[in-house]
Structure formats: structure tokens, C-alpha cells
Amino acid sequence: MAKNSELRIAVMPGDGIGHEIMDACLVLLDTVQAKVGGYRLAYNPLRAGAEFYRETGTDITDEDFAAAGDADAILFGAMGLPEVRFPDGTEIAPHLKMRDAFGLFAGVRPCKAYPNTPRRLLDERAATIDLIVLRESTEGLFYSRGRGEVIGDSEARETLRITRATSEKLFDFAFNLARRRKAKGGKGMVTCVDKSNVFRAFAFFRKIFDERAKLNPDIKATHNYVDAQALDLIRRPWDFDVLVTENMFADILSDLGGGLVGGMGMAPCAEIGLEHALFQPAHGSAPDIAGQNKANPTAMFLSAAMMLDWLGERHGMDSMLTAARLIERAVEQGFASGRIRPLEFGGSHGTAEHTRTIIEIVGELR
């Protein structure tokens, strides 16, 4: 961390919709730290993405990879088009290349019910949805990433990989995000989710787990099979608190958990390493509505103040704690005291008109 109790943040809207997203995002940002006080946010703009790979040729140079590296934290919005390919036909995501170089093997995807947003499960327990998905980022299926073999025009193959390093720090990850939300009311469990039954490399993930359970018995410690967990949360999916799993299962599952709480504007991201940590809003750059003013801002707010939570807990500063928390009050009192109303809720509200909103109750707030 530099001097002065300032941090540095590459930035990177990306596509589509990232850019106005981000741009509210960085108001909210210095709305709250004029609040709060205590520390200081350095923005260091950055270029990266589908948009770039178009006009340069390249995703990210290397310089701006490096200076993402160099940072305290990396803030992004959207990645991605849908025509613009690799010539492999695989899409633009710098970000995916930043998690195995950063070693960002924790992905944090919180999936929590808001008031008056919509509900796709009738049970009125939905409202009391609070879990996180955590997905290992860095090997599983998506090691294959680069690395597949298509055969002629008649076979392709893909390898998944499971390392006990990897798994250990996963896991260990996940006992302790587990207790420390066990502390703020949380129910103090983690599920293993695999598919151990059928294939040798769940079954040492497993194994693994459960030796970690072990070294954490103030933690529940529990375990479904993928299948019965995607249909767990269709059943009761307020009866979870961390999942724990492998890269494309965790992929699959917390869109579905996105979908229990409203939609993908309504999921946030966090993915951690030991050294370094990267934010962004789950959901994709949505540019047919690029511009427009009708993006749902509030996944790249709680991303925002995920990456607070995590430079405070990091630098051991609890006025970026305060703020994160405060992002995260005006978000829920806005949304149960419908003064914020999106419009792909139905609402009203655009970007902009969310935003001010959001600023509004943030300065009421005490």
C-alpha cells in the first residue's frame, strides 16, 4: 500500500455496458470515501477487452497487464462481445488469463435476496436467500483452457485438473469466509459440492475437504453431489450458506443462484488470491442496451464494496470496512424502501437515475 493510506486501483470498464456502469461506480467510490474519510482511492485507468482487441489486435497489452499486477486492487465492469472472437472462436477475457497469472483461485459469488425485487420461487422463505457460491478460478475444466485437443473433425478433448495445493488454499478460504459471516448471524456451514460418485478427480477434492473440515470444527462441514445441488437450489435454497467447488460447476451454479434473486444485475464477483484481487459485476456486457441508460448498476456496487471489505480486512483499515458496509446499507434500504426501482425490474430507473439514488440514501445514512 502506498503512503498516506492511499490505493491504488487499475480500472477497467471494458465493453458495452461496463462503461457506464463503471462510471457510476467511481462516483459511488468517492461519494463514500468523502463520507467516510480515512483513505484515498488512485484510479489508474486501463484498456482491456472486446472493444480493444478490435481496434489494436491484442485484449490488453503488456504494459497495462503488468500495471494491473502492480496494483492494490483491479476494478472491472463487462468484458466481452458476442462477435468479436479469438481466432479459436473463444471470446475476449483478459480476465481469465489475470487469474491464473494473479493467482486469483477464490471466486466469491454472493447470491442474496433484496427486498421488492423479484422472486422466482414462491416459498416465502426466498427472501431470506444469503449464500456464496465459491469457485475455485484457476484449474478444474477451465485448466483446459489454451490446452484442449480437437482430433481431425471428429474428436475434441479437454482436461480437468485438481491439485491438493490449490484445493487447500480453496477450502481454507472457505472455513474462514464461513466463520466470519457465522459472526454477523451466518449459519457457520460449508458444502462441499462435487461429483465424486462417478469421477476419481472429485473424489480427491473431496478427500481434501474433508481433511480441512477437520482443522475447522467450529464450521459445519456438509456435501451434495452437483445434480442434487443445482435441484437443492430450486428446493431450499435458503438452507445454504457456502458452497464450495470445482470452476465449471461454480459457473453454472451461481448463475442459477443469480436467478433465484432477480438476475445476473443482481450478482457481484469477487476473485482472490493470496497476494491479489480482481472485482466485477457477474453479468455480461449486455450491448444491446450499451448507452442507453438501462443498466442495473447494483452488482458493480456490491462488487465495489466487496473490494472494500477486502483492501480494509487486508490493510487493516476499518474506515474502508465502513465504507463497504455503508455501499451495502444504501443498496438494501434503497431496494426495501423502493425508492430504488430498476427497469429491468419494471421500474423506473436507469443507470443515472439509480445512481443519484444510491448517492442520495448513502448521504442520509449515518
Second form
Amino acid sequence: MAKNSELRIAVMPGDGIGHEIMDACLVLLDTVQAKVGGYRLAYNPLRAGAEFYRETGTDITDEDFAAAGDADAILFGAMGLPEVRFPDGTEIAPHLKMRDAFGLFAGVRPCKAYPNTPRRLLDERAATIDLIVLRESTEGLFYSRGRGEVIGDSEARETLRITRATSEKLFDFAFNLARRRKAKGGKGMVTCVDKSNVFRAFAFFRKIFDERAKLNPDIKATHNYVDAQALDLIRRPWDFDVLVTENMFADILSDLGGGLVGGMGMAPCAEIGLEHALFQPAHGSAPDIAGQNKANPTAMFLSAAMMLDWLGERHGMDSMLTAARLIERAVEQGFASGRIRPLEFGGSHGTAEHTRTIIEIVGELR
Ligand code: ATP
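Could you give the coordinates for the form predicted together with adenosine-5'-triphosphate, as opposed to the form predicted alone above?
Below is the whole assembly, all chains and molecules, this chain first.
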């Protein structure tokens, strides 16, 4: 950490709506920092992503990649554009490289229902949805990224990888997360989501889960097959707490989770390793609405709150934990009072109006 409670944040807005939601987020971060005091964030703006690739032929420079690794945390907007691809047809996604290089094995994707947001399920209990999809983010099927084999024009293969070392870290992270949530009234439960009835790799994954569960007897450990989990996320999502699963399964289930609580504008994400962490909304660059003041910045704001939370815990700085709570409370209150009405949900607030309102609420909160 830099001196005098100053923390260095690598800021990468990226592509599409990444620009507008990042601008909004930095204004909010400055506002809470001024209100709470006791720490200072020093931003280091870095360029990366599909627009940068289109201009320069590179997705991120080595120098900026190293600067991101050197920062205390990385704050990301969104990256990738459908029409800009590497020659092999894959998307421009420097954050996938960062997950590998910085060991960001734990992708924390909260799905929480906020008041006055669209209720996708009719059941009253949908208002209490509050779960985390914990995505293993460095192996699983994504391990095969860039390694897949295309055999002539007749076959293609990708290989899924599960290792003991990463799985143990992941499950320990899951139990600790459930424990922290339990301390704040959570269910204290971790569900291992797999396909162990069909694949050896998942039987191995589940075996390691059960071993780590024995070391965490204060937290309830349960299992679900991924197909049944998809069903249960529609049938009874309010019964779950932390769902821990493989990279590709989580990629899919976390979008389902985002949909359950309104839409992708409500889905924040933290990608955490032992030494590094990257914070970004779970949604993409949304080119269909980019540059039109239509993006819902909530996921970006809540990702920034997760960043403050992680930094505060890591550096023992309570002021940052207070700042994180302030953002969460402002979002909660904005929706509860009906003062925030995002265009994403048929309301009248574009990104700018939404941000102004959240900042007003931060100013009012005690
Ligand atoms: P990726 O694969 O990079 O995650 P994607 O192809 O899943 O991206 P998104 O960019 O997440 O797609 O967009 C999916 C849909 O959700 C689009 O219709 C987009 O406009 C909408 N969307 C995504 N983020 C937001 C947001 N913050 N506010 C409003 N709408 C959003």
C-alpha cells in the first residue's frame, strides 16, 4: 500500500457503456471519500479493450498490464465489442488474461433483490432473494480458452480442468464468505453446484468440496446438480446463500441470477485472488445502448462498494468499510424510496440522472 492511507486504483473503463458508468462511478467514489474521509484513492487511468485494439492492434500494452498488477485494486468498466475480434474469432477481453495472470480465482457475483425493481417471479418471497454465485474464474472450461483444438472442418475439442489447489482455495473462500454473511444475518450455507453424476472432473470437484466442508462445520454444506440448480433458481432462489461452481456453469447461472433481480444493470462482480482483485459489473459493454445515457450504473456502483469493502478489510481501514456501506445504503434507499427509476426498468432516469440522485442520497445519509 502507498503511504498515508492512499491506495492506487487502476481504472479501466474499456468499451461501450464502460465509459459512462465509469465516469459516474468515479464521481460517486469521490463523493463518498469526501464525506467519510480517512483514506484517499489515487486513480491511474489505463486504456484497454476492443476500441483500443481497433485503434492500435493491441488489447492492452505490457506496461499498462504491469501497472494494473502493481495497483492496490483494479476497477473495470466493461470490455469487448461484438464486431471487434482477434483473428481467431475470439473476443477482446484483457480481463480474462488478468484473471489468469493475477490468480483471480474467486468471482463473487451477488444477486440481490432491491425494492421497486422488476419482480421476475410472482412469488412474494422473490423480494428476499439475496444470494452469491461464486464463480471459479481461472480454470474449469475456460481453462481451454486459446487452447481448443479444431480438427480440420470435422471436429473441435475443448478440455475442462479442475485442480485440487484452486478448488481448495475456492471452497475455503466460499465458506468464509458464507460466514461473513452469516454474521450479518445470512443463512450460513454453501451449495456446491456441479455435474458429478456424469463427469469425473465434477466428482473430483465435489469430493474436495466435501473435504473442505468438514473443516467448516459451522456452515451448512449442500449440493445441487447444475441442471437442478437452474430449475431451483426459478422455483426457489430465496432458499440459497452462496452457490459455488465451475467457471462456465457460473458464467451462465450468474446471468440468470442477474435477470432474476431485474437485469444486468443490477449485477455487480468482484474477482478476487490472494494478492490482487478486480471489480467490474457482471454485464458486458452493451453496445446497443452505449453513449446514449441509458445505462443503469447500479452494478458499477455496487462493484465499487465491493472494492472499498475488500480494500478496507485487507488494509484494516474501517473508513473504507463505512464508505462501502454508504454506497450500498444509498442504492437501497434510492430504490426503496422510488427516487431511482432506471430506463432499464422502464423508468425515466438515464445514467446521469441516476448518478445525481444517488449522490444526493449519499449527501443526506448519516
Ligand atoms: P458479455 O458477454 O460481454 O458479458 P453480453 O453479450 O452478455 O456481454 P451485455 O453487454 O451484458 O451482453 O448486454 C446484454 C443486454 O443487457 C443488452 O440488451 C444490454 O443493453 C443490457 N444491459 C447490459 N448492461 C446494462 C446496464 N448497465 N444497463 C442497462 N442495460 C444493460
